[in-house]
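Below you'll find only one chain, the form predicted alone, shown as structure tokens.
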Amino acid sequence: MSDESRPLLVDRTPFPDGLDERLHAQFTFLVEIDRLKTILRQSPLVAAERRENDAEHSWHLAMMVPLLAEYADEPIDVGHTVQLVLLHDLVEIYAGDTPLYDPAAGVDQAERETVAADELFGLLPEDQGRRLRELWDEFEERRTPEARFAKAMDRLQPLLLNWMARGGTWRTPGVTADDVRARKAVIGDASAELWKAGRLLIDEGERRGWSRSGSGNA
């Protein structure tokens, strides 16, 4: 269940007396979820001078999904993989977005989203709550085929708009070619083909010095 000190969005114009309970669930899940267009990833937008938010990246994810499956090296079902990826990070407007490059911040990342999730998944009915949580936990386990290929796709759409910035967070202070490389090699464990794309990218960006060559702990 929710956390019930925190407000909700809801709360600022609230539903009149009437609407179906289920209706009220499922509305206040829709709008509560607003927020994700307000969680600021570190990855730079291609199109405009400012950094890409979570509902971006997601939309992003879930063209990417049935543009890329045919390179998928096992068979996936695109609708459940759009699911995983509009939903995989939804537990960061509670939990906050997590930078990849930043070790320290993701000690606790587990954590932290397991209970966002508890509280946000239990905004809606009963049933939908559990069914979306499950598709959460199966993306973050990466245990079928279509939970790898959404984890790929979530590791590849920063890669490309870091290549489109000429670095982007791969310049992150202590960050060198090989940890980029070590962060997306989950690319391959979906799709040998997409991780050649990739590291022919990563490999020329540190060719142009757009990364730091040699190997690092970040």
Given for the second form:
Number of protein chains: 2
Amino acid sequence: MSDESRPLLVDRTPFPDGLDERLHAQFTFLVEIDRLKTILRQSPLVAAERRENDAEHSWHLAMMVPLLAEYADEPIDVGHTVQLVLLHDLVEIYAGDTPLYDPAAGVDQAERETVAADELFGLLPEDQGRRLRELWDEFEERRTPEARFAKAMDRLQPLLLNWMARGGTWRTPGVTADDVRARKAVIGDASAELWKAGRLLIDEGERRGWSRSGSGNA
Amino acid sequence: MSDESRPLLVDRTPFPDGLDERLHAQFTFLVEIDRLKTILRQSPLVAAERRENDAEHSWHLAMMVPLLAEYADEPIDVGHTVQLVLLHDLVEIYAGDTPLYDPAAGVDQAERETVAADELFGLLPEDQGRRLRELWDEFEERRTPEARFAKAMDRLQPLLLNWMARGGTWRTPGVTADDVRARKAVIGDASAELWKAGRLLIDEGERRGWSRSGSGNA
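Let's compare: the form predicted alone is above, so bring in the form predicted in complex with a further copy of the same chain.
Full assembly next; the chain just shown is listed first.
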């Protein structure tokens, strides 16, 4: 699956001779991840009339973690959680964004993202590539309190953006308020308090007609 | 100087009744900082034909810190340094970006940014606002190894972008390679190794005509 000949951004302006080999690998990776700024998400920004990109989203999550960590149901290491949110979407550089409300897009998501992770983290010196891969696996597997809290931030942040947009992606055709509640419920795996707040916004949005009422909900 | 009546982003879609007061303040701040995604810097992206914004820039620095911390001349706390880079540009939400090579723009920068900090961090619950203000002051004052390393990342990242753009802001009229070296020299306050690499790129850029040769340099 991996395309061995994928051109790297750094190939456009190769670094000069004389750059230390390890630093060369690190700079190559750091230039390549500039691509995250071009991966568009579905969520609309609050402050401008355009969609958010993955780098902006990741920064926003990283700002949320220390401010909202006090609501975590289990103690979390804030710095570690920040690391997880900073890199959680990196694989989308090669695998693309998978919209939350598009079941078809999720079918081969895991496989595409694993290939992307091998390729992207493989640009780094081996020890650092392995470290980032472990962090990404941790986020994906959600076995640690930090990974669950990171995932909660990943769901809560677009919820805030959608609230501000009076619907946003909640208005996606075919999506109901029940679907939104189902997709966002993982917030509750990390924090009952934050999920209570998230529910309040989703329920009130439904009441105002910003999402289509699903059957059998409050 | 402070405009008491500055409209907040959250005023466009106020949160519903029933949201806890502390969480209300935290969400208000988290929505307001969406503005960082609209503050444009001078640096050109590598991956797209546009300028970088502050949120993307801050995310990029946060990715650099753990990967390049091994080059710090003094031991640094990586998580703390990440916190500093994530918030270092927040005051530009109200104070605007101050271009590195524009001496006039820097004249009242400190005053504008202090007013902005009072206003922005004042949106948070008092304890958290104070905490973020302390972190921002630490970054500005550069008294700690973490603040010096954060500043080095802030200078090194656009250096990589400018290298990739074969000049970028190095081509600003009136700016010479000596000016670039002078502005970037703070990298050496945190890491001799990274400053050596930075110098290599600047010197090679000058040799290739991507910046105007200043007098008296190598």
